[in-house]
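Quick heads-up: it's one chain on its own, the form predicted alone, in structure tokens.
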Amino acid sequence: MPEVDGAKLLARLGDRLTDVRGRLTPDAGMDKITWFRTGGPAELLFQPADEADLSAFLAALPEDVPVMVVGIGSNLLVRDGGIPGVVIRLSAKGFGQVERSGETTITAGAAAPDKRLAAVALEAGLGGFHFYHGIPGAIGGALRMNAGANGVETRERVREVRAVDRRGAAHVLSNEAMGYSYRHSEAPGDLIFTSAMFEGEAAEPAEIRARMDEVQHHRETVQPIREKTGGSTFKNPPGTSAWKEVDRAGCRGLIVGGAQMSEMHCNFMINTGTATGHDLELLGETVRARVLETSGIRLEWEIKRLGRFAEGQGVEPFLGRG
């Protein structure tokens, strides 16, 4: 499998992108973006200036060029062979705005941190957003995966979502059209979310602040938030918690290369300092295999894995046991 070559791809695109206003970076190091601080390069990284620039870029991009979208890299594992094609990362300047847009509504750009939405809701006296204070991601990812915490999910707050498709056409989706379920959305995979309108309810700021403080206290006491981690590794299976099954399978603290299942919260993988993307994925599949053997449960990844394995590498799902 050929290595990614950003300069070659950029040369191929040539005059197609002359009107693009955003930033194009060939062979961009994804290890600088992901919270795991590991992984191979993006063949071409594009940071659009705004929604119009994103639409123009996609309309000009040949259909055979693969496109991936990343946020702030909090729940992202990039394989060591890099990501072929174009990786789009929405800029904070163009897509990071969060503002009150109505009596009970807030509009947020897809690149805005979840915590920023919680903070603006507090300032506006709107309840129902405290759970975002504890989610280490951006709005775009929350929309795609129906992010949730502390018993609340994104689908309970979303009114409508703006998006751009692979050909550059703009769309507005209702809450129903997003097709939300646990940690999942049925929205077409080629849609790039650019912003969303959320609805809350009037609440006392002191009450909101207290709930946000509870969320923060919980994170600090049970999660390894100061480590190089991607957050929750696996989705909770029906009727149980992922961490309980990982613990039951004897995987708390399990180490593969430079990757480890956290001793503090065993549904969190951490890069202890030298982990490769391969170490992390092999650790995850080792855990899945042991949980399958111990309890018969097939854990599903919550962390998004992108890109190619490096030459000679590879990791079988469930290590080939499932």
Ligand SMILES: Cc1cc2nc3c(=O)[nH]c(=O)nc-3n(C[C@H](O)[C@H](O)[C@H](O)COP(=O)(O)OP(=O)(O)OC[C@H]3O[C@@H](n4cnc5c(N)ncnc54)[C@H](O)[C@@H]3O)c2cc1C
Contents of the next structure:
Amino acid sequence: MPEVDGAKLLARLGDRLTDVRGRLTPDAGMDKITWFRTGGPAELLFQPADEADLSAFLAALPEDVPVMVVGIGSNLLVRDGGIPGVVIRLSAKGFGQVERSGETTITAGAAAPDKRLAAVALEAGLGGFHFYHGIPGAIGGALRMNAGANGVETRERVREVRAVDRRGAAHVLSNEAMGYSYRHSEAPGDLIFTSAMFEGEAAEPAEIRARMDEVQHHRETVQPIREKTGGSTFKNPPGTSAWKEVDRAGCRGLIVGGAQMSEMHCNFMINTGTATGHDLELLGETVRARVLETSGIRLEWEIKRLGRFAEGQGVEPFLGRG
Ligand SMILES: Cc1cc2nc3c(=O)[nH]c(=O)nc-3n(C[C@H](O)[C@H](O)[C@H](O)COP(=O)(O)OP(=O)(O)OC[C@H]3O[C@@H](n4cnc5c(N)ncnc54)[C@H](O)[C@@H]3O)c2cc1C
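Structure of the form predicted together with the named molecule, given the form predicted alone:
Okay, now the whole complex, with that chain kicking things off.
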């Protein structure tokens, strides 16, 4: 498999992209973006200036060039061979606005941190957003992952989502069209969400603040939030918690190379300092195999794995896809 080559791709795209206003970076290190601080380069990283720039870029991009979108990288495992094609990351300047847009609604750009939405809701006296205070991603990732915590999920708050497709056409999706289920959206995979309107309900700021503090306190005590991690590695299977099954299978603290299942919260993988994407994925697949052996449960990855293995590497999915 050839390594990614950003300079070559940029040269090939040359004239087509002369009107682009955003930033193009060949061979951009994904280890600088992901929370795991691992992963090979994006062949070409594009940070559009605004939605019109994103649309124009996608319309001009040849159809055979693969496109992937990332947010803050708090749920991503990038493989060591890098990501072929274009990786899009929305800029805070063009997509980071969060503002009250109606009596009970807030509109947030997809690059805005979830925490910012929680803070604006607090200022506006709108309840139902406290859970975002503890999720370290951005709105685009929350919309795609149906991010949730403390008994609330994104799908309960979203009213309308703006998006751009692979050809650059704009779309507006209703809550139903997002096709939400646990940590999943059925919205077409090529859609890049650019902003969304959320709805809350009037609440006392002191009460909202107290719930946000609770969320923060809970995180500090049960999750390794100061480590290089990707959040929950596996989705909770029906009727049980992923961490319980990982623990039962004896995988708390399990180490592969520089990767470890956290001692503090054993559904979190951590990079102890030298982990490669390969170490992390091999650890995850080892855990899946042991859990299957121990309890007959097929854990599904919650973390998104992107890109190619490096030359000579590979991780057999012990249990097939998922
Ligand atoms: C310490 C820690 C705690 C966490 N706790 C929680 C938790 O309690 N609940 C929870 O749900 N998650 C949790 N997570 C996981 C993660 O924060 C969420 O999934 C978050 O929503 C991901 O957002 P992101 O911007 O980091 O997206 P990324 O990790 O960059 O991407 C995740 C997915 O979203 C897609 N995506 C990103 N932006 C866009 C966009 N603009 N348009 C379309 N698709 C997009 C990507 O392609 C990818 O498939 C935690 C993570 C960490 C590290």
